[in-house]
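Only one chain is shown below, in structure tokens, and it's the form predicted on its own.
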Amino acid sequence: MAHILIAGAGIVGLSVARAAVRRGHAATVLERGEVPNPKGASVDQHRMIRLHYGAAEDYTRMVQAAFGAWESVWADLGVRHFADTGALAVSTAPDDYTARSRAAFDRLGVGYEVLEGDALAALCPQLDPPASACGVLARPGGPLFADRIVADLARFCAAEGVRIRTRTAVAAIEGSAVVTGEGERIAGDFLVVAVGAWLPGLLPQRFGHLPTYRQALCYVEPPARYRAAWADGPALVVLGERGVYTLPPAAGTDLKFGSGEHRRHAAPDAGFASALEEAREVIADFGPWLRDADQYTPLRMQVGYYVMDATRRFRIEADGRCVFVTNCDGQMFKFGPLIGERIIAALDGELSAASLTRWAAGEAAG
């Protein structure tokens, strides 16, 4: 049995610690905050999983492949976090993401359906696409309650055995050891590394070249005549060109809307705080897709940093009994539990250090 230390209790920290118990090992996780930890990536009411990726088909195969780790996760949790309202991406133009991801679907078996003129309209009444638009909706997909999946799954890695310390920030690492910023010294036969957008603050050396990002979603109340549409309706993934994005008021969360337009380049100690009015730049970002946009009622922000290079690949790298987990934006949630059980196959040498980095990148997902 090993003691696999872990630095951070976002969704891939407590996924590794699920993983190792499961296989016999012992886990100790320390975050920065509290558990969940307001200002962690991972903690959000919450987060889509879709099998659309463009033409990176492998990481298609690998949400694939991640819907089953969750299954695992629900049985072992009691109760299932997810809401299969189903993904819907819309295509403009023949090489768009969603056009890329339709040929990549067709590739690998994947079923869908596609949506366009009235039926469009009849699933979508709040948009307003062009008339060329066409629709793939690809299930399963929807949201995951983010929030709700990391709270059961510290409760559940406790009752297992997990030491989850609160408030203990890793300040430097030292091989497979951590160093508090109280000054204590904490070791582990493995150490894994998923602090999110305080690691390159953490390793400058390493990691002080990767692109930190503020990304600011926010919660807004639609106009009563679009309220069922809404919440019977899917996950939207992209509209066309514009690189926007909503979740779905279900199971008592609230309609969510993102854009990657709205992406900034900060770290984590420019704060939290976000005015209300910087809701309405993510609303205008739907520009004339969005019917009545200007009626939509701003709730609340959610901010969020990440690691994110240009490559958009997750980054798993091995430094002797040390694995550091990077450049995950906010894609990696989807992935969580699929990551855990890879780290920790890898740490018992079930796969190699290098195939775990492929695997990661989605150069390896066959």
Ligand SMILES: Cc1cc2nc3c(=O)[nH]c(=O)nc-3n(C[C@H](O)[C@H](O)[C@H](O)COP(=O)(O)OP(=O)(O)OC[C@H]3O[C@@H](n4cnc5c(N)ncnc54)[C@H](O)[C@@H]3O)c2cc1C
Second form
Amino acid sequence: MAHILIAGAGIVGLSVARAAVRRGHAATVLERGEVPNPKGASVDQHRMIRLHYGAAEDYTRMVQAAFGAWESVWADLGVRHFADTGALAVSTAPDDYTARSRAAFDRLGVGYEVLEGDALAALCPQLDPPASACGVLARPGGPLFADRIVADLARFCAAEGVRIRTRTAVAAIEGSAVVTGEGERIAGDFLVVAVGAWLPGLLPQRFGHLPTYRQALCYVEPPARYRAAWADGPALVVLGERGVYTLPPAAGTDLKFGSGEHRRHAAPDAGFASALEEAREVIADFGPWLRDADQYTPLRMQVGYYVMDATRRFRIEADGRCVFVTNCDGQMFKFGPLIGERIIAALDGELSAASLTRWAAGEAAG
Ligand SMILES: Cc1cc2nc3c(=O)[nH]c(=O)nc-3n(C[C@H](O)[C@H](O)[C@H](O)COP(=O)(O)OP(=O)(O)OC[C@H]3O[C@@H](n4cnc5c(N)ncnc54)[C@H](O)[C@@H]3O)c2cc1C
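Target state, the form predicted together with the ligand; input state, the form predicted on its own:
Expanding to the full complex; the earlier chain stays at the top.
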């Protein structure tokens, strides 16, 4: 039995802790804030899981494995924090993200439904797509109820003997030990660093070059006539060439809009405030696709940060007895439990450090 020390109590840190105790190890999680920490990227009403990954077919394969990992989480938690609403991407050009996702589905044998014309209008009456639009609806897919998952995972881990220390910031790393902001030295047999967008600030020499981004999503109240369509409809992955997406108001959550265009280069010390006017910018990114856009009422903004580089690939680096998780991008929540399992399998010697790195980068998902 080893003692696994984990920095960060987001989906990754808690999933590593869960995987550790399931394999008979001891685990300690150090979190600079409370758990759940609303500033962490993992804490929001929902995060999307979907099979569509454009040309990144290896990640479509990994999502299939991720669904299996979530099933074992639901079994442990005794509750399913996921609504299989389906995930819909809409194509308007022969080689756009949706078309490339569809080609990957064909190669991998992933089932999907094609929706055009009246069928697309019937499913999404709140949208006004171009006549050429072609929807690709795949299941399973939809919202993972992120804040409920993080809260329940923390409870599960604590009940299984994981020590979770809140308000304990890691200030320095020495092999598989850490020194906290209070000067306390805590040692583990292995250390997993899963501090999300705070990693470049914590280890500037090694990771300071990695770009961090601020992303602000907007919760909205739709016009009454479209309420049912949003509530009963799928998560929207992408609309043509517009990098906009939505999460449906399922299981007591609210409707949420996001836009890739709205991502800004910034680090968490820039803060979490957002003026509600920002919501109008996000809604505007839907352009002519959204019927009656001016009748959507912004409720609040949700600001989060992540590390993302041009590769758009996750990065897990093992260095001796220490593992660093980064490049979580706007993508890693769905893979949290799977990543936790893989990291502990690697620490148990079942895959090499190099294989773990390749797997995370999507190079060995098959
Ligand atoms: C706006 C937004 C939308 C997204 N949408 C999706 C989506 O739809 N689907 C999807 O799969 N993914 C999505 N993502 C990405 C996903 O949420 C993140 O990749 C994932 O949550 C990262 O988890 P994490 O545990 O690595 O980091 P975090 O959840 O950020 O957790 C890191 C934790 O480490 C703590 N910490 C920081 N520094 C220290 C320190 N020095 N010592 C101790 N603790 C520390 C922090 O307080 C924090 O709690 C989105 C992200 C954002 C921001």
